[in-house]
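What follows is a single chain, given as structure tokens, in the form predicted on its own.
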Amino acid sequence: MDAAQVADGSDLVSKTLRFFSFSDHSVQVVVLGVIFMGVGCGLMGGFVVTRKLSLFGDTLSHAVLPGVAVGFLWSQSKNSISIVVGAMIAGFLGVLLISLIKKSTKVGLDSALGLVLSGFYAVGICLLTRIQKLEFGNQSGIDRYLFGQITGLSAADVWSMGISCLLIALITTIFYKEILVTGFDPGFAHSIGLPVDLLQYLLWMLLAFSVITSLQVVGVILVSALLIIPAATASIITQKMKALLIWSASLGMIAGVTGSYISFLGSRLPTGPLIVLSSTLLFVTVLFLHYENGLFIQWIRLRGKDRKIALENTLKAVYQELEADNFFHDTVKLGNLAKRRRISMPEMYQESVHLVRKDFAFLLRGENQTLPSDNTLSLTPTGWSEACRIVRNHRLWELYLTNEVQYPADHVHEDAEKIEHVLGDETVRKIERILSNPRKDPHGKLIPSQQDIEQGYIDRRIAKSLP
């Protein structure tokens, strides 16, 4: 390692150090503003995202931008407070707009979005062109609402968005059941005399709110990321709602955090852009490895059955030889076993060494070594009982399904070929009382009972007792 590496390693630890100190003012005010934006951005990106108003977000987060042009030529100057002004006009302004498309005209919800979102994006773009063109234009940092920049952050935004978090968590918190019913179900709240447009509006403000006050931290263009993504990482994680909003403010100040750290370490760094990466690679990583809905452990499970079900076939297929062979024997030849199975040999070689590993047969070798076909299998005590259990389940559910379903016994097989590895004890004893405990099955075979399941692990036991 080079004198050149010790130095960058030292000086990202220092770095690292100095940011989660918190003992810089600016590193306290960008914290907490993050801290706050998350927050707001993933309480309303709950509501948002379950009422699959996503497109709303991002028309409102683009409707903002001419209140803020408009502000600003009011005060001539980035004053908070105008421009919040500004922009909560053209917020409500916008919805007012969707809301009167959609009810005076036949037009949809979603092209309403559409024809606002690029409406007033626009009207915004050329008032921020004008603006530039002005004697007071280049010194705005107008154009931070735009694309956002944090080292802009006062301290007085920074309480404007806390103020804006502390409403929303309150308001949140107050009308959480009047909220939760008018979005899923608008007709039962009317009937029990709910003022839904009202609620509808207060949720509609309160997006307002965490939209602007986040606008100067990522911009107008990602601000409904912020939004989205943490929500929608929520909605992987859990259904219920109040886990899902719990779940997303906690993702969005985690991104946030994350996203302003990584620009402190860096030179130059946008902001913003690194909070919407450091939200986009949380849901990435819960997409892929949540251990209950990820895609990655999802496939795993999946597998991991697939070989069970491939397991349990065998060992039926094994019962299926013996007792094609009235049990005279206690060993199958593999080429016979893969010709029942319907595979190739070198697959059934696999299964064949997947049995043996799981203690449930033995693999002999034939008197020909060269030929695999000439292998042959025997089970072990364990073996035999699931060989029998699977066996019983499925001679069961055909028996059921002929008898009670009414089912042709010639239409049985496919149907008991799926249900067979799902079949617990409990809903195979209700069938067996309901069939009388039966001993044979529609086709006159043999039911294997539940004394042959329990031989096979009787014997077990004794074989292992053996010295």
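We call the rigid core whatever largest set of C-alpha positions still superposes within 1.5 Å between the two forms. Bear in mind that the values here come from a model prediction, so they are computed numbers and not experimental data. Residue numbers count along the first chain shown, from 1. What changes on going to the form predicted together with the partner chain:
In a rigid-core overlay of the protein, residue 28 has its C-alpha displaced by under 2 Å between the two forms. Residue 384 shows a C-alpha shift of 2 Å or greater between the two forms [criterion: core-superposed Cα displacement of 2 Å]. Core-aligned CA deviation for residue 418 between the two forms: 2 Å or greater.
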Second form
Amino acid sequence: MDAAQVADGSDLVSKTLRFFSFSDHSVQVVVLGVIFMGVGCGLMGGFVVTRKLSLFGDTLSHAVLPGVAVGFLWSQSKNSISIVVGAMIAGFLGVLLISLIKKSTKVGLDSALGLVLSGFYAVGICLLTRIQKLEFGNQSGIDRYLFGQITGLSAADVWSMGISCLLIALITTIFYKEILVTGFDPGFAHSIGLPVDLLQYLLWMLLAFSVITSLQVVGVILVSALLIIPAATASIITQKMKALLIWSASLGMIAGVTGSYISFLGSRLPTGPLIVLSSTLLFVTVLFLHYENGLFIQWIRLRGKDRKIALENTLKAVYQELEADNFFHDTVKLGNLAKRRRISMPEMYQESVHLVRKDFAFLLRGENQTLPSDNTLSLTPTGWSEACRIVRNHRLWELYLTNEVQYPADHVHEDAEKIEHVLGDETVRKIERILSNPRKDPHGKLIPSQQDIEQGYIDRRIAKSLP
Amino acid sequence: MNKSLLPLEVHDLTVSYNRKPVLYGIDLEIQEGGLIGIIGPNGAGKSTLIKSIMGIIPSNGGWVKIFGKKGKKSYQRVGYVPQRESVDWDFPVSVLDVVLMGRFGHAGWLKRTSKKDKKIAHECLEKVNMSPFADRQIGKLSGGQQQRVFLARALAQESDLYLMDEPFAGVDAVTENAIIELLRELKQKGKTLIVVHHDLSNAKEYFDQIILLNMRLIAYGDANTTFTKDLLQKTYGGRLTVFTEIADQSAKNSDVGH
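Switch over from the form predicted on its own to the form predicted together with the partner chain, please.
The next block holds the full complex; its first chain is the one shown before.
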């Protein structure tokens, strides 16, 4: 019967085959159980997490404990309907108490949840301890509700999990649009005549089903993990409710199967925590590696942005160096650039390598081979037009700020330092129109025009005519 | 006009929050086809009035009739626009999803929204210039855009009476103009619009009629006759503090008595 122990002694491949061939009765029971559990909890978790009520599942799982104990005392056996009924009643009382506390006192929802959670849990522990000291309580395995134990899961248990899962899927599909609108905007839902409170209670009832049927597999404390983790993972992946629910249910299922598989391999570790660990691992994986919202790709993007800004600043510095001697030369020394950029020579060299790699410039060896600052940069046509574009953005923005926004001239430079990198073509055209294609910035410097960019140099006569 | 078919009739409406009275004996008879502003200081009960008309906040006394009907049945002809801050904008729904919610009242239980509903939703998005954002998650919108989504949802309801809670709060000038244009257009079509508003500077320009509110109804009528220095002072001035204090006290006393 014991899945973990039956597996002992065989090698990894045969165990894997046995697990996934699905022929063992004990494997069938366990796998079906965790699939129902994962899907049911995953779906409910999707609704709970998006309503920002994650703690609610936790509270409910603790609140049903006294009910489990009383139900057990009533029937004096483990597999009975009275445990489920008892748990439902206790859960209902817990929910009722929470809304009562919220309505009639100034205690906040979070405190009310914590209050009910710990209070009911304490009562439950007391009752369970008493039961274990009773004659029939000894071998009852009632303590499985505290920590969970998947071995010994009966076909009847799996049936109840299946029914609960089916019920959840069915009811949330039928009332999907009503549940959606009450979750997003309860006031509006009420205004179109929906029974908001009733729908809320329906959702709590379904939540109670999923919690109670999962209780004996993972225990009171870890149930909330089954609700929260798959839904939280799904919320990183998608921002659409339907997709989120499907992801959440699938992730719950995958975690369930993975956890029970690892446990089956004979690691002698309990299945419940392994399921939760698998779920957490999935979360961490998605958190870091998701192709769009993952932390890794965000880091890459940020790095890319920083790099782009550095590159544009170097191009601008090249332009300014060329401008400094009235465009007499068409090369600039790295040493001068480093001074202008206020960076060290090795950094400057690195930057120039980036420019060369991007095909924005050539690097020419200086006369003095041992002195890297003597190396010179010469812009390619694309480098030139990029440099002009960025200088143009900077100066146009400065002029716009002084002329139209009435900034004092000595305040505009720092702002333009940031804005120059993000100004889109469309905005630039708009500013040009507003300022009617200006040639001089507030400091009297030339604003490179479209023509200058196209012809690839700035006419020194024009440059000279400016102060 | 038949009095029983007034868009909105409120009689002796009284509401209290945590045993503190918020609204006292409000009487209102709103005629069809107007743009009406509810004006009053912070905590005057402007939002509470709208919410209790919609039954979102229970009242302690009085009654409300909408087009001659009481209770839930009457809501069908009302479009309610809550305050923007009242919802969680991180909720995983798209702009179109939210606007489609305006059609839920028409679709009825168990039924999915139809193609026609989707078409109407798209048209309403078009009217508030939000079509390009249809698939965007609502949290990624600016405040003004969020408000326009709410407005599109209200339009999709195709109601005859609209109750709007601070639709101009925290929106940019462009959105504010777009909203007021839209409201005027609705009024032209014979709809009745009641709008909670906090900006005194443009109230007279925006609304035909004004409801001055501070716990009780100070005045209701044409903007010309209600938006006077005297009545505004009565609404915002200190003369009402005595009334508030006594009301508080008597409420507390009656609690002790029970």
